[in-house]
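In structure tokens, one chain follows: the form predicted on its own.
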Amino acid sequence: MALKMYDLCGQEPERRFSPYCWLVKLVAAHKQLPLETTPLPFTDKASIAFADWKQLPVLTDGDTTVVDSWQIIQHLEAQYPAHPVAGSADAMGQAMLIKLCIEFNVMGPLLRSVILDIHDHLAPADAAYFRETREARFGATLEDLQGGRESHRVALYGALAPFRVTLKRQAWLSGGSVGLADLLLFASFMWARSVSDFQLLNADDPVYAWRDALFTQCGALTTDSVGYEFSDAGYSV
């Protein structure tokens, strides 16, 4: 087995961010897979040419090429089913709906109130290119967009009530132990977390104490792996 994944990096290579990304990160740590990551910023696009994709994560698995995160997760479940995040194609399909709702109504938020710190920590081609991309998609400067960042919070808040009343019930999104629904909004906390300290969550939250409990569980792998520690003072989404 020789698991390597691109992965996407700001200026400093250690930097990694993308949702996409952390969520094969998470899942493979958590089926104990070892798995071999390269950092790629936004505009080397030539590097994984080879599998006629433009977008990371892209995997390979000896000769075996796959892109998008779900087809890798997919393949990682089929190819590796011990320790598995799902279990069966009906928990797949479950975790498809947990994952729609977090694209639909959690990423918008979550992106608005980063959305400046990501590009400032790209480098100079990537940035403009970020810039450039981003701001076509939301017809606003990068500027306006973080500077809304309290009603992005508000919006978020609002966006996770689904998840907030779930937590208050059980240990964990997936239920009794850590699931594929829970690295699924985890991956998307790695994001924000790893290029912004803006405080998007209050310390009283049950998303909090559950998003904590997940930094426990993971480990090294979401901090040395991305070259910075992150601490609750300095750190707190």
The other form holds:
Protein chains: 2
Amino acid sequence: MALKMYDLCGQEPERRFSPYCWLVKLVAAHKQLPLETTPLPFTDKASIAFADWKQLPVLTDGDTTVVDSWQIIQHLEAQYPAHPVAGSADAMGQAMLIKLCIEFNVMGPLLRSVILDIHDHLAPADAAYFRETREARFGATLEDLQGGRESHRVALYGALAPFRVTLKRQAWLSGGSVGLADLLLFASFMWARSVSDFQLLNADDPVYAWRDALFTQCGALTTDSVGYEFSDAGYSV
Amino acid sequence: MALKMYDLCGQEPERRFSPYCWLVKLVAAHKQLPLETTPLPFTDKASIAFADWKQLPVLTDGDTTVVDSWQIIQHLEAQYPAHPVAGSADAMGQAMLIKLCIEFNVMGPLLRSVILDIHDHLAPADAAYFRETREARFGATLEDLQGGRESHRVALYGALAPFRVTLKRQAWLSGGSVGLADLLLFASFMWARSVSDFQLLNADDPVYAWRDALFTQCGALTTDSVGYEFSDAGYSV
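Given the form predicted on its own above, I would also like to look at the protein as it appears in the form predicted in complex with another copy of the chain.
After this comes the whole thing, all chains and molecules, with the earlier chain placed first.
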């Protein structure tokens, strides 16, 4: 077994910011699988042309190539069933719904809060590509988008309500122990942290304590990664 | 074993409209457990005083009394493990998050769409209680709330996006077979159907086909229940 993944990076090769790449790394760590990563900037499509795919992450497992973070998770869970991230077929099915709840409701305000910070951590060619594609998608400049970050933080606070209340009722989003629901949301916070010092959560938010606990629990993968501090902002939403 | 549940009813004893009672009935049916229900109107708190609780559902299982739909589901799953609604501990943990995503995002626009219809199906004492408590909660009349139902339908369409896309990728919200995630959302549609003919979904929505399939699959419990048709509205959001 030799698991290798191409991992999206900023101008510094060790600044890894893709939430989808983070998800795969977190899942591999949960499963105690060694995973070797190769940093790749946005505009280097040639290095992954062998996969007939243009987005990261791309995983190779020996002679097998797997693209798309969700397919990679399915591959890892099927091939390496020890330390599952989903304890049953319906847990994996539900995780798809939770993934989409995060993508539709949480990632939007989160991205808008740090979108200029992402840009500012990219190599010049990547930065130009990122600005062009994102400004076209949102119909606004990166500066204007991130300029509204105080309101995005309020929107994020609202979007996190179901997660917040869940964490008042049980230790983890997956229940009594860490599972895929936790890793799905946490990957988004690792994304933000990798490029931005903007404080997304207040210290009295149960999501804040959960994020800190998971950051510590994941060990060197997260604690040694290049990024900013998760620290107390002291504001109130 | 004798499972009995007090079930919220309208002016007609057979019109059962509580989404939380529906959830327990759907879970019991999924688990192939016979469940005897006793209709109870909103304002009859005396009949459930023995449970030291003021809301339905209330379950009795022989000499044991269990209140709160979530606690009742945990009881049923623990005591009668055959035909589980959650295949693992993390599936049950994730279901709490999904339940809260539905309560925070879906149930609001759904309730506002049918809130006057609920009122109009209640016995006089219940109707007065319902109007007073709900108008205080929302700061608006039931007529004004339901009067905005076209915009509530648009909000509902948006809130259902993660569910819709999940159903484009897999047969059920719980994956390859029906599970608790499906029953959680479906209970809300059974609630609406019991009191209102307002068309919440368009026929080309994947959620519409899913709802129909589940309605049929649940058999007599749903098909024989008092309510309105789930039928094609022919509008577009």
